[in-house]
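Given as C-alpha cells, the chain that follows is alone and in the form predicted on its own.
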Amino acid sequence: MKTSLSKQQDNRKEIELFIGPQHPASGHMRFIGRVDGDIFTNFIPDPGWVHRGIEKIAENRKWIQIIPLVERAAILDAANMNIGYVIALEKLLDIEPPPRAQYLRTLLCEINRITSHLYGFGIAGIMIGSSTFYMWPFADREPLIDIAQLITGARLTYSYMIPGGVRRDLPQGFKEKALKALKYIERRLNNDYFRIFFDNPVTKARYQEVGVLKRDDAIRLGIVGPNLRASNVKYDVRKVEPYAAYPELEFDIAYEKEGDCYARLLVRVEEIRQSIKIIRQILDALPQGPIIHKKYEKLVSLRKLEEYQKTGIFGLPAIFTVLRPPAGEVISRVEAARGELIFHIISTGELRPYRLRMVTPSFRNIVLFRELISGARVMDFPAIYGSIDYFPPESDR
C-alpha cells in the first residue's frame, strides 16, 4: 500500500492510498482511495490485472473449443459460465437438449451456485478477521466438489455442457451420495455458521447498517444477482426468463430489504437453501431418456455408443470440430452465482465466431466499490468488499 499527500483548496490534507494489485486484501484488484481522516472521500476501482482476453481469443477458436475458454472467467462457477455460452450456441444451431440433459445441466449449475457462495462466505469472513469462518466454508465445499466430480470427471472446470446436451450421465449411487452431501451442508449452514458467524455480535457490528445500497440506486446502477436482491429487488433470470429445467422446478427468489452488507450475506444463505431444494427435486424427478440431441446422437459411432451404455460417458461426435452455425446474431441470459450473465455472439457461418461478448456479473457490480466505499470509513472497506462477493478474474475476463 502506498500513500501520498495532496493539499486541497480548503487547506485540508487528504491522503491518497494505492491498494493493490497484489495487496492481500485486494484479490488482484487495484484501488485508488482518497482519505480525509478515516473517511474515504473518493474510491476508484482499477480492474484489469488478471485480464485473460477471453473475448478476443474466442475469435480464433472453433466453436467447441470456446466451452473450456469461457469457464476460466470464474472457475468456481464454471457450470454457469458454461451454460450461458452453450445456450447461445444452441440458438444459432436451432436445437434444444432433451429433458434429461436439461435437468442434468440444472443440477450442476446449482451445485456450483452453492460452492461459489461458500467461497464468498470464506472471503467475507477473513476480510473482518474471522479465520474460522474462512476455513469452514472453504473446507465445506469439498463434499459438493466431490459430487460434481462424480458427474463430470473434474473438480472445478467441467466443460460438461455441449451443444445439444451433456457429456456424461449420472453414475450409480449418485443420488445417495448427493443427498448425504446436502444434509451435511444444511446442518452446517443452519446451525454452525449462524453460531460462529452470522449471529456473532462482532459480525453484526461490522456488517449491519454498513455499505447500504438503496433499492432505487441498485436499479439505476444496473446491479445484478444477490447484491441486487439484497436491496429488495426480486429479479432472478431463472424466473424472469427461465432456461434449462428451471420452468419445471419450484423455488423462491431470495431477497432482503435492508440493502446493507449483512443483507447481502443473508441473501446468499437463502440462495443456498433454495439450491438444495432445487437439487432434491431434480434427484426425485430426473426424467429418463437420452442426454444429447438426436441430431448428434446418430453421428456417434457404434463403439462410442457401446462405451456410453457401459460407462455413461458420451464421446464427442467428430462433427463438433467442424461446426458451422448459420450466420446470425444471438443473445443468451442466465443467472450465474453472482448474477445475470450475458453472451452476445455474432456468427458469419464460419468455423469460428466473428464476435463474442461476455458480460459477467462482477463486471456489472464493480461500480459498487465507488458507490458504497466513497463516504465510508476506512475500517468498513473490508466488510463492504467481502459483502459484494466480487471476483476479479470474472470482471476482467
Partner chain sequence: MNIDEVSRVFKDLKSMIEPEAQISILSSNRLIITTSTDKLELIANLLKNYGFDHVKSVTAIDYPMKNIIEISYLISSFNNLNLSKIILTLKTLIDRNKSISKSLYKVWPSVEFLERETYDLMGVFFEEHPENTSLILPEDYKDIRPLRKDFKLIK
Second form
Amino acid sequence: MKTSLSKQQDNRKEIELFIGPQHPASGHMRFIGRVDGDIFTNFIPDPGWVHRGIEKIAENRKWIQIIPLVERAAILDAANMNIGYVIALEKLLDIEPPPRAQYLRTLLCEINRITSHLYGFGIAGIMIGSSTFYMWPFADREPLIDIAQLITGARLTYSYMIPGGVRRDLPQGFKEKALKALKYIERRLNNDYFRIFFDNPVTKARYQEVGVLKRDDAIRLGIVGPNLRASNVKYDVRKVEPYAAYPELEFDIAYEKEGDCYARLLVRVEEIRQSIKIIRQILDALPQGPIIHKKYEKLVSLRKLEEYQKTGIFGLPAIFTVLRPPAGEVISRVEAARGELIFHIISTGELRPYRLRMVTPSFRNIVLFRELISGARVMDFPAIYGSIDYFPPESDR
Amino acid sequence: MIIKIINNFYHHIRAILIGLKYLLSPGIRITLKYPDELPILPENYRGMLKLNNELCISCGLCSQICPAGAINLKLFEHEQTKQVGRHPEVDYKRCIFCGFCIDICPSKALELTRIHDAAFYVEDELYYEVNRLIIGPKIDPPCMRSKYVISEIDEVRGIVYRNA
Amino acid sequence: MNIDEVSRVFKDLKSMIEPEAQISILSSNRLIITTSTDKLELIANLLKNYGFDHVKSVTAIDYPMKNIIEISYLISSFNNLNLSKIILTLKTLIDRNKSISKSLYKVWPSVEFLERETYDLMGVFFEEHPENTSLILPEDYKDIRPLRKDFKLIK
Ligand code: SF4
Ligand code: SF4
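Now the other one: the form predicted in complex with its partner chain, given that the block above is the form predicted on its own.
Next comes the full complex, and the chain you just saw is listed first.
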C-alpha cells in the first residue's frame, strides 16, 4: 500500500484520483493516480485486496490437496494452474504420465485458454463501453465450458490432473460435440467479433497507438504472456520448454510488432485460432492406452479398477493421502492463458511441501500499470487495463 | 483521408448491421432460464454426495483426502439393519465439490449425485449427518413451473436447450 | 536444447564466476549459482552481460533451525532463445535475525514487485530497493511476517 495519501500536496494543479478497490474491472484492486488536467502524471497499482495466502496454506496441506488450492488462484484458468503444479510434483516423484493422459491434459489446457481469453475480451469490451462485446464473449464461453464439463465433471474447478495422469477418460460422443463447439466459436470469432469489435472504428480509435510497450521495455520489465508477444518477443513456454503433448503438436507462436493495446488484442485472437487448431489435432490424433501411470493403476481397489475399465473414471489410489515425494527442489514453468506460470517447490520428504512459491503471470504484469498509464490520458486507463487482461485474484494468490 | 472516412463509415455500418441481426433474430438465447428451466447435467457431473452405508468399510480415506476438511467420521448405527460403523458426514459449508472423496473410496460407498443446488432454508441443513447422507440430497424444484431441459451444443447457435 | 548446449553454458558461467560463486546442476535445464550477499550484485551483473535479462521469481525460504533465510532469484532470458531454455537460480543465504539483503533492482528492474512481495510476506529488507513498502499487508503491520515458519495458521 502506498502512503501518498498523507503526502503534502506540493503541486496545487494536481489532484489524486482513486480507482477501486471495489471491483473496478476484473477484480478487487486499487489504483492511485495523480492527475494533471486529464493526464496521469503518476499511477500506482495497489494489489492485495483478494490475497488468500495460497503459498502459506500450501505449507499446511498434503501434496494432493494442493491441486484444488492452486486452481483457486485463477478460477478461469484452472487447468493451466493445475498442470503447472502437477508437472512440478511429477518431477519430484520422477514419474511420467502415459501419452493419452498427456494429450487429454493438453486438450483441457487449450479449452481453458480459449475461455480465459474470451473472458478477457468481455472485460476489455465493457471497459471501453461496448456492452454488446461484453455479453457475446461471455455467452460464447458457455459451449466450451460445457465440453470441459463433459470431460471433467465440473464447470470451472476441474482438479482434473493428478500425479501420473488424469482422473477421467473422454465420455462417449465427445469428439462430435467438441468439433461443433469449435466450429461455432471459430465462426463467431472470425466473423461476428471482427465486425462488431475488432474492426469497429471506435475500437481502433481507442486502442491503436495507445499504451505502447516497446520491445526493450517489455524485456526489461519481465512482462509475460500475450502482452510480451504483442511487443514482438517470440517467447512461449510451449515452444521453449515443451511440456505435456505440445512437442508433438503443430502450432505457431502468435505475436505482433506494434506493442499497443490493439496488438495485444490481436495476439489473443490469434492464440484462440491456434488453440482451436491444437484441439482439432488432439481430437484426431488422440493415442489409445491408459490414462494413468502403471504404478498407480495397480494400487487401486478391484472395484475401482473395474469401474475404470468400464467407464474410464479412475479412482485415486489410497497412497495419495500419504504421498511423500523425495526431498529436493524443483522449478516448473508452463504457459498459462495470461503468460508464464512458475512453481518453485522445496520438498523435505514430508507429507507437506516445505515451501511452495507460485508466481502467476498477472503478478508479473502488474508493473505495466505504472509504466503504461503514467503519462496517458484518464480515458486511456480503461482501454489499457482491458488490453492487459489483468486478473487481480490471480495476481494476489 | 476521404478513403479513410468511407472505410470507417463502412465498418460502422457493418458493426451496426451485425448487432441488429442478433437483436432481431429469434431464439438466440444462450443462457439458461434458471430456475424456470433446470439443466439435466451430464452423467459424471460432480455434485453432492450420497453414501451407501452397507458398502462403507470405515476406512477413513475420504476424510483424509478431503482438501477442504469437510468430512468427519462418526460412529453410526443403522436403524433397521443395526449395522454399526464409522461413516462420513459432509459439511457443505466447506465442500468444494472436488470429488476426491468419491474417487478414493475403495468400496464405492460414496457416489455422485448430479444435484448441485446446495441451497437450504436453514444453515444447519447444510451439514449432512450420516442418515441424511444415506438418503442423499433431495432438492425440490425451486419453483412451480420448473421444467427440466437438456443442453445440446449446436454449430449455429452455440447451445440449444431441449425439453427433457 | 540438447545437453551439449547446457554444458557449454555451464562451462562458460563456471569460468566467469569462479571463485566468487559456485555453480551446480539441479536437473537438465536448471542451474544453480550460490554466492554470498556482498558478491551478489557483482555476479548478477556478470550474468546480465552474459544474456540473462529478466527475473522470473524471487523465492525466499525460511530455515529457522539453521537461522538462515535463503533467497533465490530465478533468472532467464527472453532475447537469447538458447538461454531462455535454462532457468538459472541465483542463491544467497542471509542471516535470519537481521534479514537484510541487497536489492538487484539496478541490475534487473523486473525484480521490483517480486522483491517488494518478499519484503512484505517474508520480512527480508532489500537495501537500495526504490520502494520498500508493503504491497499486500497493511502498512502498519507489525506482527511476524506470514511466510515465516513461526507464523502458524489457526484452523
Ligand atoms: S467433494 Fe471434495 S471437498 Fe467435498 S467432501 Fe468430497 S473431498 Fe471434500
Ligand atoms: S465412505 Fe468410502 S472412503 Fe469413506 S470411510 Fe467409507 S469406505 Fe472409506
